[in-house]
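Listed next as structure tokens is one chain, alone, in the form predicted alone.
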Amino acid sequence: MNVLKYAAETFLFVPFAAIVINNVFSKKMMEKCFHLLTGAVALSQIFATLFCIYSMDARGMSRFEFFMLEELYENDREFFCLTPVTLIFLLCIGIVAFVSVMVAKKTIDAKKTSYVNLLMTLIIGMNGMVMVNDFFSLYVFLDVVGLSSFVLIAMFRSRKSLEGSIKYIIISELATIFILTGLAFLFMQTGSLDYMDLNSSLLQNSSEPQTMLLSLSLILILSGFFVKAGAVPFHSWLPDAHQSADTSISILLSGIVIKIAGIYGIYVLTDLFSGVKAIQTALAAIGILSIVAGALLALCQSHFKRMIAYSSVSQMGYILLALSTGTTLGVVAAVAHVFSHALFKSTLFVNAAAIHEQAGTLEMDEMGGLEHRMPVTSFSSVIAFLSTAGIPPLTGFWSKLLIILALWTAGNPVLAGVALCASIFTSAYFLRMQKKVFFGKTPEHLASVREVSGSIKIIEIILTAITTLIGILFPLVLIFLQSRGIL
């Protein structure tokens, strides 16, 4: 048990130690090895998460609650908690952070020590969010995530990055106000924000005025998390932030931040207030709207990163649809799509970094014919596109299949049909991207373009291999989940 506790504590202690190291040693030395420090933190999180998954499964544990510094606590409730769902989110954080570091090694030439401090702070915020046991602590870590993301976007102080960061912080803080106000109303009625004290029976056993106030609090909290997730119609900040930020930052924003800051909060809310039809209906409506609107908006884009950003809006809709079912299968499907989206979306942003490094532009109308000049980038882009569209046997196929099955078994065949047909839009905008960027005749100004080298090329290969391998082996995952009584 002690070993498991020590492994769990690394999720906060290791990135904090990295901040100390980054600021104690000389700036010149840390700028030379910033990628080694941050990469080590990301890898330690991946291995610690895998160890926790193995250890908890070996002991038959579905929850592991613990204190970080036990002597500081006087109550009998543990402050942090690990569950299978939180461990998958922690694994995604480690993977996406590692990808960001690999890309940053190539794309970030200045403010490397600032990048380390901000990335580590962001990781602490995200890890804290998924491990805490009460809503107020979740809100505190959520603010850490929001402020870290804001500074990361604005870090290089270009006109575009400042514009994108201002839009992000205004809309993000508006969402934070919604969440904090909702939590205040919730606390007024229940006297607690601890997860153990909140459930759907509060709505059933309250008087009419109390029920109205509780409903208002849930509406405010849910709306705030919708904004954080970039769901339609709260998505306007997302493409601007992605386009203006360095690609290594865009990987973080799309690959994991919108899932932790938005989707995880929604998951907690639906888990605590399961069976509340109004929440399920809202998730289904926003989910369908996000899927369709995000895909159509992606189809209209000419900038590579803006297209990927709108694609993220669409994919968040699938996760919301899965959570709207209120079933165990729906949660499994949502978490599976969180994981697969982290892989294929990170791959696409790495492709964007490769193209920008070699071609000097991300405007798709200015490209063409890069298939033979950048074969690794082209192939990894195809795999990521096929996974996004839900083509077997890649990871995206299995997660989307589970979402459709969850909707069907929950008695929502119409929503299942819409989710299935919406994949046509996904295929449309990615086929358009492939045609404009990789097929056709190469423009004269791109005649000298060659394949990217170094860390970006390596991470393209790694992500493509993982997406393919996990997709092929995913039936074993389903068998494992079935053997544990989860499916």
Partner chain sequence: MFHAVSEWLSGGVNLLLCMVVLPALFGVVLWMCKKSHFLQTLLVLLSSLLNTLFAFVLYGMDDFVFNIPLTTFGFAYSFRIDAFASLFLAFTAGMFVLISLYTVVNLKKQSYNGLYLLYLYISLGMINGALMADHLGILLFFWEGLLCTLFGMLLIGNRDHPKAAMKALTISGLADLLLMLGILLTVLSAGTGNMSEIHALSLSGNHIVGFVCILLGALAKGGCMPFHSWIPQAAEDAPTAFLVGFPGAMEKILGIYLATRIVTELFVFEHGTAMSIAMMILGTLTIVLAVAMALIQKDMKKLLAYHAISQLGYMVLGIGTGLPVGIMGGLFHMMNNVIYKSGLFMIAGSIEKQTGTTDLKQLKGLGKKMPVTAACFLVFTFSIAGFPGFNGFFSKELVFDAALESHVIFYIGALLGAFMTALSFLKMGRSLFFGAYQVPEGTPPLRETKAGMLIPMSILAVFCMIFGLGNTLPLDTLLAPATGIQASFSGWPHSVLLVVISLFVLLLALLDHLYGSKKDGSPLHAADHIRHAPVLKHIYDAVEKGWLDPYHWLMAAMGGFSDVCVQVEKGIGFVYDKAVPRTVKRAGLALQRLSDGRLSHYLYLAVGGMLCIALLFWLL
Contents of the next structure:
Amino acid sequence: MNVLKYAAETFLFVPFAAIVINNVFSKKMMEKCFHLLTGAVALSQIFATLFCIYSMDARGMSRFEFFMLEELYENDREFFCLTPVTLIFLLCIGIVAFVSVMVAKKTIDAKKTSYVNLLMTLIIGMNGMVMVNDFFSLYVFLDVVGLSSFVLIAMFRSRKSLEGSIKYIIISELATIFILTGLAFLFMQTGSLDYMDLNSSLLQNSSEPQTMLLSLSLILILSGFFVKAGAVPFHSWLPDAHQSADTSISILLSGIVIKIAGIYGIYVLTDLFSGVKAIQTALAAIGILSIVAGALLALCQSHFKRMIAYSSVSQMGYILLALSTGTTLGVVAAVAHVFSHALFKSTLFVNAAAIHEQAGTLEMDEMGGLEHRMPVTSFSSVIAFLSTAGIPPLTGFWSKLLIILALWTAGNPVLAGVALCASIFTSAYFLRMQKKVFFGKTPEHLASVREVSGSIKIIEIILTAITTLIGILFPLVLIFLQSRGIL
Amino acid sequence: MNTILSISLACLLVFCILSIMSHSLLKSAIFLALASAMLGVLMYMMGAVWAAVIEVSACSGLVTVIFISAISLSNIKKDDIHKQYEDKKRMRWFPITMIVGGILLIVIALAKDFTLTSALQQTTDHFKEVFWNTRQVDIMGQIVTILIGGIAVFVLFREEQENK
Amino acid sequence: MELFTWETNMLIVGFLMILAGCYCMIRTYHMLKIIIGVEVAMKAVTMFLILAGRINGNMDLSQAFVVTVIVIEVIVAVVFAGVTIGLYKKYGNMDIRNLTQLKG
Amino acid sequence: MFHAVSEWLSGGVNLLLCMVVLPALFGVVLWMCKKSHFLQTLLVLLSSLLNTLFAFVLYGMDDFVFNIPLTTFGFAYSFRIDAFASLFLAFTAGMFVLISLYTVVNLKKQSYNGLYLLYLYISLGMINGALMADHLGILLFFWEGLLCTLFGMLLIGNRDHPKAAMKALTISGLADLLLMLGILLTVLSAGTGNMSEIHALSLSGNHIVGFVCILLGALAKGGCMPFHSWIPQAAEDAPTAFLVGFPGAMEKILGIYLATRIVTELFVFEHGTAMSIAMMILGTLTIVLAVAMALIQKDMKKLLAYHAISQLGYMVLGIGTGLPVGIMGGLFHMMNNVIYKSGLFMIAGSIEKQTGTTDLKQLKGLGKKMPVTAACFLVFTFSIAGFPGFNGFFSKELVFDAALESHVIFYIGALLGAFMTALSFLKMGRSLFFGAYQVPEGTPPLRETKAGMLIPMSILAVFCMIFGLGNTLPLDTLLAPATGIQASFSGWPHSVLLVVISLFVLLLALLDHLYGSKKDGSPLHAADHIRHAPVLKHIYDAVEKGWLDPYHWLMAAMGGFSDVCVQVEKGIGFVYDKAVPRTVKRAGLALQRLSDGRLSHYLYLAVGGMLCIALLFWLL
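Moving from the form predicted alone, what structure would you give for the form predicted in complex with the partner chain?
Now the full complex is given, and it begins with the chain already shown.
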């Protein structure tokens, strides 16, 4: 038990330690090896997660509660908790952070120490958010995540990045107001915001004013998390912020932040209020709207990163749709899609970074024919696109299949059909992207473009390999799920 | 007690509205600080002593200082601001909105027969234990938040090297 | 008068403050004015939290919440001011209407 | 050693896996040794013969079902071999030998030959897998896999303007979506996905939707009418070797396989039901519309592509009757069509290879320089036109028989198709191989096709004749045990009247052609003296003005009809190319206008969304 506890504590302590190391030693030295430090943190997160998965599975535990600093204070409450869902989220955080570091090595030239500090606070925020046991602490870490993201976006102080940042801040503040008001009303009726207390006390109080305040608080919390997740019609900030940030930061934002800040909160909410029909309906409605509108908007974009950002909106819709079922299978499907989305979305952003590094532009109209000049980038983007569109045997196919199965078994065949048909849009906008960027004639100013080298190329290859490999091995996961009686 | 509460509540609302309505940014910030102070009084009256202290010192003090320094950085003439931002025109519907919203809320409260009452037993003397023992996670979050604040000052306010 | 206890009144006033804050966020052009709207709404939220503690009798916990919320509010104001000043240096004013580079 | 090999071969399971995996491996090896043409040819021969050997061994085996022990949520990885599937496997393998040989010779010196062969071999693995699959999900997997390789092959020749590839991907993707939906419905309503466990679901309620979806998906693979438009496009863009392999052969095999499976086994599909009539209408429409389009084509590849669509109509018509004779005729016609149509595409490919074009206006009188090719062409033409004695004749007569039994209108439609087929092939054959020699300028002296390409053609031509006169072999020995239909349909057609009508139609076509070619001043002037006879002269003058000219009438009618067909074609194209993308684009632009970069609008949207959710909560 002790080892597991130490492994679990690394999720918060290692980034802290990294911040200390980063600021104690001389700035010159840290700028030279910033990628080593951050890469080590990301890797330690990945390995700690894998270890926790392994040892929890070996001991047959489905949740592990622990409490940091227990030597200092006596307490009967455990503050943190690891569950399988949490662990998958933590794994995604580790992977995406690692990808971001590998890209940052190439793309970030100045303010490296600040990047490291903010990345670490972002990781602390996300790790804390998924591990805490209390709704208010979740809000606190949500704001940690939000604040780190604001500063990360605005870090280089170009016109665009400041603009994206300020839009994100203001809309996030709106979300914060919503969430906090909702929490206040929730707290008003329960006297505690601990998940366990919420679970046990809410079912008893059901007199008239209480339920009105309760549904009000649910509406507000749900809307707040929708804003954070970038679901249509709360999505408008997302493409602006993701487009304007440096690519290594866009990877973090699109790959993991919207999922932790938005989807995980909604997951907690659906978990606590699994009996409320209206939440499920709202999730399904917003999910379908996001899928369709996001895809339509992605189809009209001319900026590479903006298109990928809208694709994120569309994919968030799928996850919301999976959560709307309220079944265990739905949660599994959502988590699987979070994982596969983290993989393919980071691949696409890495491609964006490669193209930006080599060709110097991200406007799709100015590109063309990069297929022969950047074969690795082209190939990895094709794999990521196929995974997004749900072509077997890649990861995206399986997670989409699980979502559709979950919808079907929950008795929503119409939604399943719509989700299936919307895949056509996904293929459409990615085909358009492929055609504009990689096929066709090479314009003259791109004649001397070469394949990207170094860390970006390596990470492209690694991500492509993982996407394919996990896709091929996914039937094992299905067998595992079946043995647990989920399928 | 109810009288003081009601008066300070009314003051809070009035100060908030004034801070939004006033066309000078400086006045806005000052009204906001006053509203904050009123909220502190309100909290004190309700028994939340610690929160009241923090509210008055942090919100009323620190935030106002931040605002005023930001306002002083952008010293534009008052008339220009009026012309440029069309505040009068834009805020034309604000009082009406407030009145309509207030009436609507009162009507809802009447229609739903909505009423709230305080719990009879109030526990207000264990704040330290509660704050330091059961909210350690929040404190950790606060520390990180303050850290981010420091980094933000470092990143966003510092002049860039190239500019010099 | 039984209906409108001071708790109910406080709820109504809080909603009105949130309404005013949102109105200010949406309808003003000056960035600092926008954050003043946000602050007004946040005042209402802190009031709600204290009210909630008062109503369920758990004032200690609600105080703890409020302290955390206030700290976060201050940091948000700092970050916002930083970004706003950055924009002021680029554009020479604080008009939110300038910010339409990113669209579509 | 030999014992061990035979022992291993007799375990059907090993063979089964080999047939899926080995082609892909061979494909990779072929891709690796793309530098050496000789090695490639050798390997192609070796691998395709090995594949044929496996297929024939499987054909000799009894029926069996094999489950890979990896079962998840009612999704069994199960394969099965029965008489029907193994016949198709053997036929595919046999055809593949010829096609791959032709491909490797035809693509010599092309930069993409290695990659193309890789795709081709992976496709073979996919096709084998699809034919052997027992679970419908597995079938779908291989089916989708084939779509991927298809996309690759179409893309390969023309990367800059991948119009055909995009079109194929959109259309086939749509069709496969239908198939997926149909399979889902069927699996859900039947409670199992294994074809060996689904028996004769009645066509009612849920089943109908599932049936229609699967059927449309299957026929779309073959290129049935609303899903056909990528094939002519491919005839413009893709390598000819692709036309030989896919629209010519493999897709027909696969499509007809699945269609027959569901019609005869999985569902109760009876003659005279609404579903049967709908399928027959679909078949007849495909025949007539596609052949009318073919008639006005001036490019050999495109003409053949339209014929490939039209011929599928006969199979759909035959199977759609639901009668034993129709099913037998449809299957037999599929085999025959695969033989002569891939032969015809091969000829087109070799002519293109020799002269650099397939434009009929630029090519004339090639017969003397390429006598063997011309002879093969003659045989294929007789077959496709249904000349008595050749294989196409017998299968068409069976289909006619079945059509007549259903309703005379289908028979007339089929006859009309036969008439126009004969007409277009007479036109093409005569201008291509007879008359004065003419090739585009700058072509090197014309030679006979290379042996590597000639051999497959000749073998196919020989099979045309064997399947024609010796039709006991395909009908009684091969198809009858596979389908389980007891009655014998071999030998000459039993109804003399039908034969006479068919012959009459052919004659009519010939006459019409002769008349027309004379009128358009083509090389034949045999009937000139009649033109100048003293009495007839005046009549002819009147006729030449078009007064009493049945040809004019016919051609005008035909022209009008073709115009209608062109309009239909344009309409379908419009839906695919313009209407859908435009709607999508407009919707996207409208949404774009919402997110115009103004922060206040963003906030409006967010608050509005919150109010909408509140409304939702209030309503529930």
